[in-house]
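Coming up is one lone chain in C-alpha cells, specifically the form predicted on its own.
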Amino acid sequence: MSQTSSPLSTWAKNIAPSPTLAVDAKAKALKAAGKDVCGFGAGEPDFDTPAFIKEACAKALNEGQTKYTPTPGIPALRKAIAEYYNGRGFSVTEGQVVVSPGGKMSCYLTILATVSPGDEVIIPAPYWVSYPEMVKLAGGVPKFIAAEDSTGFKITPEQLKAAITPKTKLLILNSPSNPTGALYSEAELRAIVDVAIKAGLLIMSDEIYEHLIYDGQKGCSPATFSKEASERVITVSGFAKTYSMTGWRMGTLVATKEIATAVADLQSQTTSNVTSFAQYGALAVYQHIDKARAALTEMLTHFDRRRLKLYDGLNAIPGISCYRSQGAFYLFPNIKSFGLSSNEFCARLLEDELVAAVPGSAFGAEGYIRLSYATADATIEKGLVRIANFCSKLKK
C-alpha cells in the first residue's frame, strides 16, 4: 500500500453511520454529564423484556445450552416460527425459516442474497435509515419514491410503475413504517404487490412492527396474497420491538427454500448462529403464547396513550403539523414552516431545549423530524413544553 492511499475499502468509505443511534448516543452522553435531556431518538421500547422470556433464557444457560447451534436456528424455534406464520395464512416449513442476529441482519442478508452489483432496489421514502446503506454494501443502487404526509406517507402503484426499470430487482416495503408509523391497508398493499409481481420483482417485506398497530386497524403480510406472492416475497421480522428484546439481537426471515438456504449460507460465513441460549428465550414466546399476548397488550396500552398524547401536543404547537400514525412507536411531524433544515432544527432543539429528535433528512424526508414515543409519559409532557417553547422563539 502506498503512503498516500487510504487503508479503508470502498465500502467503509462510502457507508454512513446510523443517525438514529448517533442521536441516541449524544442524548445519553448529555444525560451522563448531568443534563436533563428529553430523549425521543431511540427506536426501542422502554419496557423490560417479559419475565417468562428471561427465565427461559436463564434456564437454558444454566442447563448448558452454550454451544454452537445450527446456523439458521435451533429446530424447535424454526418449527415454532413456521407454525406461527402458517397460522397467519402462509404455507411454509421450518426449512424456509432463518433466525439471524437481529432484524437488521435479517434485512441485510436478504439484500445480500438477492441483489447483485448494479441491481436497482426501490425504497419508498421516508425510509428506515439502514435500507440504502445495506443496498450500497451489496453493490446495488438505491432508487427512492417520495411520499409526503399529505398522502399518509404511502406510495401509489402508479409511482411504483414509473420507478421500475430493466435493472430493478427488489422492492422494499415496511408497514407499519419506521419512521412515520404509516400502515398500508390490505387493498393498498395488494395493488402495489401486484405491480411488483407483474414486473418480476422480488419484495422484502419488513414487518418488524407487525404487532404494534392502533386505532382498530389490522396489518397484513404480502406473502399471503397469492402463490406468486409467496414465491416473490421475503418476510423479515423479529422479537425486538414486540417483546422489548432489542439487545437480544433476534431477527427472523421467511422465504422460499432457495432464498432461505442462501441466507443461511451467507450467515454461516459471517455471524454463524444467533446466541444459543437467547434462542430458547425466543422459543418461550410460542410455548407461552397467552403470556406473550398479555405482555404485548400491556405494552400497546401504554404506547397508544403516549401516541395520542404526543400527537395532540404536537398539533397544538403553531407551525407544526403531524400525521396520525397507526403503527410502530413514532410520529413524524412536519416542521417545514420554520424555514430550517431538519438537521439544523434538531441540532438547535437539542442545544437550546435539551430535546433529542432525529432529523427527517436521515430518512430521506427533509422538512420533518422523527420522535419516538417509546419513552415515559413524563418525558413526553416535559418534551412537548420544551418543543413548544423552542418553536415559539423561531416564529418571532
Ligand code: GLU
Contents of the next structure:
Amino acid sequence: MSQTSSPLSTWAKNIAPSPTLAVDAKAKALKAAGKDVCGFGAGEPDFDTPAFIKEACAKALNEGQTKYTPTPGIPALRKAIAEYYNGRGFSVTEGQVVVSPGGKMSCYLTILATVSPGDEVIIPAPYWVSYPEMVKLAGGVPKFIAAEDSTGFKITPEQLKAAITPKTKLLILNSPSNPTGALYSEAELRAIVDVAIKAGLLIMSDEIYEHLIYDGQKGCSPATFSKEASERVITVSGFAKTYSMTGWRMGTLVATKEIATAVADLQSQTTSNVTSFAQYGALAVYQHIDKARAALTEMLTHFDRRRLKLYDGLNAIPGISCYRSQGAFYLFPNIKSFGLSSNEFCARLLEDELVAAVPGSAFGAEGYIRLSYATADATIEKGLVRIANFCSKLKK
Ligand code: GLU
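Switch from the form predicted on its own, shown above, to the form predicted together with this ligand and output its structure.
Every component of the complex follows; first up is the chain already shown.
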C-alpha cells in the first residue's frame, strides 16, 4: 500500500451507515447519559422475547447445541418454515428455505444472488434505508419510483411499467411497509406483480411485518399468486418484529431451489449458519404455535392502541398531517408545512425537545419523518406533548 492510498475500499468509502440504527444509537447514548429522551427511532419492539422461546434456546445451549449447523439452518426449523408457508398457499419443500442471520442478511443475500453489476433494481420510495445500499454493494443500480401520502404511499402498475428498462432485473416490494405502514390490497399487489412478471423481472417480497397488520386488514404473499410468481418471487421474512427477537438475528428466505441454493452458497462463504442454539428458540415458535399466537395477539393489541394514540395525537398538531398506517409499527407524518428539511427538523427536535425520530430523507422521501410506536405508551404521550411544543414554536 502506498502512503497516499486510502486503506478503504471503494465499497467502504461509498457506503452510508444505517440512519435508523444511527438515530437509535444516539437516543440510547443520550439516555445512558441521563437524558430523558423519547425514542421513536429504530423499529424495535419494547417487549421481551416470549419466555417459551427463550427457554427453548437456553435448553438447546445447555444440551450442547453449540456447533456448526447446516448452512441453511437445522433441518427441523427449515421443515417447520416450509410447512408454515405451505399453510399460507405456498408449495415449497425445506430445500427451498434458508435461515440467515437476520432478515437484513436474507435481503442482502437475495440481492447478491440475483443482481449482477450494472443491473437495475426498482425500489418504490419511501423505502427501507438498507435496500439501495445493498443494491449498490452488489454493483447494481437502484431506480426509485416515488409515492406520496396522497396515494397512500403506494405505486401503481403504470408507474412500474414506465420504470422498467432492458437492464431491470429485480423489483423490491415491502408490504406492510417500513417506513410508511402502507399495506397493498391483494388486487393492487396482483396488478403490480403481473407487470413485473410480464417484463421477466424477479421480485424480492420483504414480508418482515407480515403479522403486524391492523384495522381488520389482511396481507398476502405475491409468491402465491400463480405458478410464474412462485418461480419469480423470493419471499423474505424473519422473527425479529413478530416475536420481539431483534437481537437474535434470525431471518428467513423462501425461493426456488436454484436461488435458495445460491443464497446458501453465499452464506456458507460468509457467515456460515445462524447461531446454533438461537435456531432452536425459533423452532419453538412452530412447536408451540398456540403460545406463539397468544404472544403475538398480546403484542398486537398494544401496538394497535399505540398506533391510534400516536396517529390521533400527530393529526391534532397544527402543521402535521399523518397517513393512517395499516401495518408494521411506524407512522410517517408529513411535515412539509414547516419548510424545514426532514434532517433539520429531526436534528432540532432532538436537540430542543429530546425526541428522536428518523428523517424522511433516509427513506428517500423528503418532507416526512418516521416515528416508531413500538415503544411505551408513556413515551408516546410525553413525546406528543414535546412534538406539539416544538411545532408550535416553528409556526411562530
Ligand atoms: N429495521 C428497523 C428499522 O427500520 C431496525 C433498524 C434497521 O435495521 O434499519 O428501524
